[in-house]
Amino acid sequence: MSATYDLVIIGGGASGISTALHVHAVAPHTKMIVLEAKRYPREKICAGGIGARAFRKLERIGVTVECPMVTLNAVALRIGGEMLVSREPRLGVVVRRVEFDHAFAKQAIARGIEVRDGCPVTAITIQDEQVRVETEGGDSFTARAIVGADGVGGIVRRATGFARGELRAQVVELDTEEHPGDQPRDTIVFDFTVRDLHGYAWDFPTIVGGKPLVCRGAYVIHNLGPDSPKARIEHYLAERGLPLSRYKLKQFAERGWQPGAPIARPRVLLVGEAAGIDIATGEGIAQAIEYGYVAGPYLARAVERGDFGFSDWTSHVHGRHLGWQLRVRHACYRAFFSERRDSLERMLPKMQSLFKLGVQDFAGRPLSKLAIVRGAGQYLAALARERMRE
């Protein structure tokens, strides 16, 4: 079978479905299809944290995703020998991707968007006036443009000539029972106490089959050879009296956004992890949804004008909150995992206002100018103390 579309979106996860929904909200007559390689509900290994800002974006187009969720009211950092906690009511949730992605796809289908699962793409051919997409089942699709929303290992980047990218992270996770030393169940924890690690360990409250558990994991930027994520999580669990052999270990990779790296070419536009997410924290779902929020109107205009060069997609992303956030977090990654780490670990506990600003941004709350000034003041004061120390 062969069919022709304005857009073929390859990948039916958070970024692909968000893009389809936001295109449809602006231009409901756009002819498009979402191709998902696996059958829903399909497992997607992910800690499952979603900042509430993502839901605020979806609310604007009348989309509500209904699946089991743990409501979050606090973020905690273990760093520099201290535990920093910032509380913000309903700042986000933790979900299981096997449930969330399926429920999200149903929202697109309910709006008349064609979503085809169990349809892995095997070949992509870019031609002068169109793109040809072929699938494992023998079906082919012709599109005026395609959207790569198929993540780290997806075919779009490989088949259309994008570089592999340097910023990668290896991640392992597992689900355990609660431990007496855990924070309250409305709190997500990022643990930076291992000083030589480019990354962190985490504890996220979760629900598996209706049972309250804790998703624990280790996030390691780049593969550090013998210092593997598996070794890190094994040590992390052992400190809590939880032997690794008791649990099912899941592993996956992530791609970080890189300044200056191309995220589009004629008739091909990348979103979500295919384009790159925040490498500092690995936060993916909310940013994937936000990619769709930015891409939807942009693609609708491209279809209307018949202009699929996408030469300004990178600058378009940079001009939105998503681009600002990616640049800020990339700068934080470069600063923190450098020779300045010791100083920053001493400074961070003295910058509670700046920490709270980050949590509020995660939650999608408006950032007041007074709070920004206060945070900047705390940073300058902490920096001055560090210079005096030197």
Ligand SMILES: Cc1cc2nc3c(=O)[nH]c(=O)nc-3n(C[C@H](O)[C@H](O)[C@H](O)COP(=O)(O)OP(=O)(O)OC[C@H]3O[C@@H](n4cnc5c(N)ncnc54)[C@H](O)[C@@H]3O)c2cc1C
Second form
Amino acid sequence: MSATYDLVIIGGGASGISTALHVHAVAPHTKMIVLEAKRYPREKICAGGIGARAFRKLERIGVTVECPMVTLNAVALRIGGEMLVSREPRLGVVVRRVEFDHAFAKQAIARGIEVRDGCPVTAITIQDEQVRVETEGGDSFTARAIVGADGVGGIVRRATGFARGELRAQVVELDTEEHPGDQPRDTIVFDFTVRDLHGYAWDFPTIVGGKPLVCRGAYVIHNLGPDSPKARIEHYLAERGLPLSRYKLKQFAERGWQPGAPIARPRVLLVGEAAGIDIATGEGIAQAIEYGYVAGPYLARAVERGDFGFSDWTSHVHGRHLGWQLRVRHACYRAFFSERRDSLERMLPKMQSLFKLGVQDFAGRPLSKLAIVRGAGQYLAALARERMRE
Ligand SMILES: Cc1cc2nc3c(=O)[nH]c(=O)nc-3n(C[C@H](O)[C@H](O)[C@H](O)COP(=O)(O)OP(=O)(O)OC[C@H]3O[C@@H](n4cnc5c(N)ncnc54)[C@H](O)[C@@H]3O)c2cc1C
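Moving on from the form predicted on its own, please list the structure of the form predicted together with the named molecule.
Next comes the full complex, and the chain you just saw is listed first.
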């Protein structure tokens, strides 16, 4: 079979489905298909923490994703021997991706968007006026443009001439029973206690088959040096009296967004983890959804004008909240995993307002000017104290 579309979206995860829904919201007659390699419900190795800002974006186009979730009201950071907690009502949720992504794809299908699962793309050829996409089953598609929403190891980057990307993390996770030392079940914990770890360990409350468990994991930024995420989580669990051998360990990679790295070329647009997400924390679901929110109207305009050069996609992303957040998080990554870490660990407990701003941004709350001024003031005061120390 061979069929022709305006847009072929490759990958039916958070970014692919969000892009399809947002294109459909502004231009419902766009001829578009989402090709997903696996069959729903499909597993995606992920802790499933989603900042509520993603849902604020989806609400604007009338999309609600119904699946089991744990509601979050607090973020905790273990750092420099202290536990910093910031509370913000309904700041986000923890889901299981196998359930969330299926429910999300159903929202697209319910709106009449063509989503074909069990359809891995095996070859992509960019021609003068179109792109040809071939799939494992032998079906082929031609499109005026394609969207690479196929995640960290997808085919689109490889087949269309993008570099692999320098900012990479390896991540391991498993689900355990609760432990007496755990924070309340409405709190996600990021643990930066281990000083030589380029990353962190986490505890996220989760719900598996109706049972309350805790998803624990280790996020290890690999481009900063070789490391063993498995050894890291083993140590983390041992400290809690939990033997690694009792649990099923899952490992997967992540790709960070890199300032200046291309995320489009003529007739090919990258979104979500194919483009790159936050390297500092590895948070990528809300960003994947936000990529779709930004890409939707952008692609609809490209289809209407018949202009698929995509030369301004990078600057377009930069100009939006998504781009601002990616830049801020990248700056945090550079500062924190550097010789300034000692100093930042001392400063952080004195910058509770700045921490709260970060949590509010994660939650999608509007940031008040007063709060920004207060946060900046705390930062400058903490910095001045550090300078005096030196
Ligand atoms: C262990 C771990 C824990 C994480 N925890 C969190 C967390 O708690 N919160 C958070 O925000 N982020 C987390 N992340 C990151 C998050 O999972 C990703 O950033 C996010 O899923 C990116 O969404 P995406 O749609 O861009 O890519 P994906 O979700 O990876 O979706 C890509 C889709 O493309 C499909 N695909 C791939 N190749 C092809 C092909 N050839 N043809 C057709 N389809 C194809 C795949 O099957 C997949 O469904 C975690 C990541 C890891 C590894």
